[in-house]
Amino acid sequence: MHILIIGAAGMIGRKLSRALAAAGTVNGRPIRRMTLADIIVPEALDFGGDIETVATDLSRPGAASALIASRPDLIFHFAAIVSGEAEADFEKGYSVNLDGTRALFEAIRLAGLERPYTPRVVFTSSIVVFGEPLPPVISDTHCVTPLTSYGTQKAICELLLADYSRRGIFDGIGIRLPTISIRPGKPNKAASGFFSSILREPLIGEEAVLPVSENVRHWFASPRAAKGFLLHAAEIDTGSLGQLRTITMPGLSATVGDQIEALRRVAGDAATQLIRREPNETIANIISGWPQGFDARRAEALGFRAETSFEEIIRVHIEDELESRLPERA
């Protein structure tokens, strides 16, 4: 099996790869090569086939016909430019998320006019194609009405996939991934890095700074939850999906309030002091028109799962980042 993995050296990328590497299977079939690509050159890895890092930007043209002459028999694409940059630079975000995906899906329909080429293509989306109406829990067939030039673009590729999948082009599965938190490194651009950035610094004795109301709800899983529903994609059988391709991610529902009396019960109030609140307008505006909880027992079915408290996500995120060992309590 060859893999092709198009953002691997986000943050995602990188526990993914690492992953596949560690396992050398999918679905019972050996991996015997895997591409890394990203606009920049992701990492090196220990794997025991063969391994090809490349820097490329997916919206160029003939990028993406180059990733697909090798022809992978398995393909993850969430390369992407996040929430907050999408809305700042409206052409960046549609030549990034819209033409570039749609670039990939082409090259791949090209491909298969050479010869027979019907590759799995697990590509993510987001919760933020849903947007008002917001019921206070979503279903997967609830009306996809966003309200960001981010949402927008993650639904157009939706509909895409769906299509180019109904047509044999490729056999696609669509996860709709919850805000990820809590996310290691730095801060990103994304209009939700506030949801991560105000328990990772605590944690580590930084101050962090808080943007909107202790009110605020939304959809959360770790970046465990999200390395597990990517590998778990790649090995379900879409047969199962019919036509409605994409699926909502399980997750939690939970205010800022309840992430920071969270981090209260693992570190202490020490730890929760160092949340300093300082309201952004601009963001409280983007997040307002996001949803807040989800009826995912579609792909609980299909057997995806995430955790189920924001303790559980805390003490995944100092397991997998912080090596286990917190400051003092107070």
Contents of the next structure:
Protein chains: 2
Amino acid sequence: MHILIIGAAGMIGRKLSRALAAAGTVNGRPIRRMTLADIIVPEALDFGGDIETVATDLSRPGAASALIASRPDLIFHFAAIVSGEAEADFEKGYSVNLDGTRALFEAIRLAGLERPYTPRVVFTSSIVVFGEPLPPVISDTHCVTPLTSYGTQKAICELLLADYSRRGIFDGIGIRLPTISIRPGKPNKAASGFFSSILREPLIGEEAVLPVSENVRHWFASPRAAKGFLLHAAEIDTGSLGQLRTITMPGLSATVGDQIEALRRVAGDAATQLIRREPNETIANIISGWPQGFDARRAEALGFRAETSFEEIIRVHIEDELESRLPERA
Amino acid sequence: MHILIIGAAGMIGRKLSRALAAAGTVNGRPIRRMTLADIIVPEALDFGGDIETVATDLSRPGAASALIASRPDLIFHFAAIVSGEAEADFEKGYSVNLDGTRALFEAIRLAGLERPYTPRVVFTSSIVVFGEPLPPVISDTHCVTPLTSYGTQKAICELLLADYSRRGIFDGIGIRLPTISIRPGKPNKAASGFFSSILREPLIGEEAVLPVSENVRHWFASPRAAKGFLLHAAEIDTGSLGQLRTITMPGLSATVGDQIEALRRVAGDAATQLIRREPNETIANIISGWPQGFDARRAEALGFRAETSFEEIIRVHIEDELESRLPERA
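One more: the block was the form predicted alone; return the form predicted in complex with a further copy of the same chain.
First the chain shown before, then all remaining chains and molecules of the complex.
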């Protein structure tokens, strides 16, 4: 089979690409070819089959149909402008997050008009499609009322994914990712960045800034869990999804205080003392409109799995990103 | 003030235009100018101020900005391809119902970049944005999972309306209309046509076809109520809407059997005997995915009002469309 990953240069994209290359199969079918696409040229990787890397911008005319010309059987799409940038730049956010995704869907539809073509499409949405009202626990049948342009764009793409799938244009599945923590590497422009940095930086002996109160509660999964969601979404039978083609992924509902306490248990007081409180009203306001917890039974029944404690999330980070080296205890 | 009505040649558009011309004011502000636009030239009407009629297609490049160039203060937008046609013609449905609406919203945004401009935008959505799961009574916080491309297009426009309003680009309000019964005039391509024709035709002594069972339950309001919703939406304070910018309008939950019984009480057995049962599986299947009833307390608290019995709906039709002439009793 031929797999196309759009957004392959990002953190999740790289992890997913490596996992697929290592597995060599999806649902028992051998992977013969992988196309890794992103706005910048993604890194190549060791892989027994054909591999190609492409720099492309889905929102440019012709870009989507060029990607689809080789008719990949499985398409992962998570290229997006992040929330902060989509809020700051209205036109860019709609162009990339909405028009780019729609161009991809249209390219698949037009390819299918020539001769039959119905790939599996795995689309990543986000829990920030929810916004108002915000019950403490949100189910898959709760209304989608995003409080950001990013959330709006993701919500619109969920609707398109469902309609294109209903019409048999492709076999789509959307997964609403929890906030990913601990993101490795450098901070990006997302307002959620501190949810990772207050753990990531202290684990390597560096200072981190906490811009909100320890009472802030949110919904989390590790990068390893996110990679697992994507792999599972590529393999499951979509027949039972009905019109609810997008599913909120399981995660862990935790407060910032829970995060810090888990850090203390894993890495000691020396680590938690590296967290500097620096309240930021702008970030606090954005975060206040974010959900705190979900009823993810539907996803769990479909076999999606996430961590169940923040200590586990921290240990996953130490294994996957720090070569299993625990920091020195204080 | 200057009012723009897009979709002015349609049934609701004509009623609304005449009502506005007769009232002469909105929220106490005199109407100085009215622009009536549609895909065909709308009828002009008697009006003390300036009036212009325009044939335009919002989905054509430049059409929306041409309409917005004169900076109307209040914009009603309900031009759309109906559900059956949007399902049959994928491209036309998305082009008119999604791209046309988005072009209008973008034209307003771009006009506002030149100098401040924040019109009130009243958008008509539909209860067919709901589809799965379908509880017997649906609230404004229930998930939107349309089972048609038309419903998908309306749901997407609701999301855009909310985001553009949140960003202060315009002051939007969306109203989800119940199925309108009794629609005057000739049937259109909507699958819901029989909900009107089984009453309308017998009231003038003509035969009508009933393609579904009498047990089918649905949600209704009269054209007069719909006109009232639009006028009220133009006048209310939108400050309390928050991010839930689109509101399900009040209506009457009734079965086809209730409709027929009301017809019998108003017009006698001679009328009901003109209804010919002719089951149509295609229509029955479409209708089976439609909602049956709503919790419209939010709309009622905002002052929106509909009929409370089908006899009332039939009497409204006789007053407004048949010059108050009751049919001869059998």
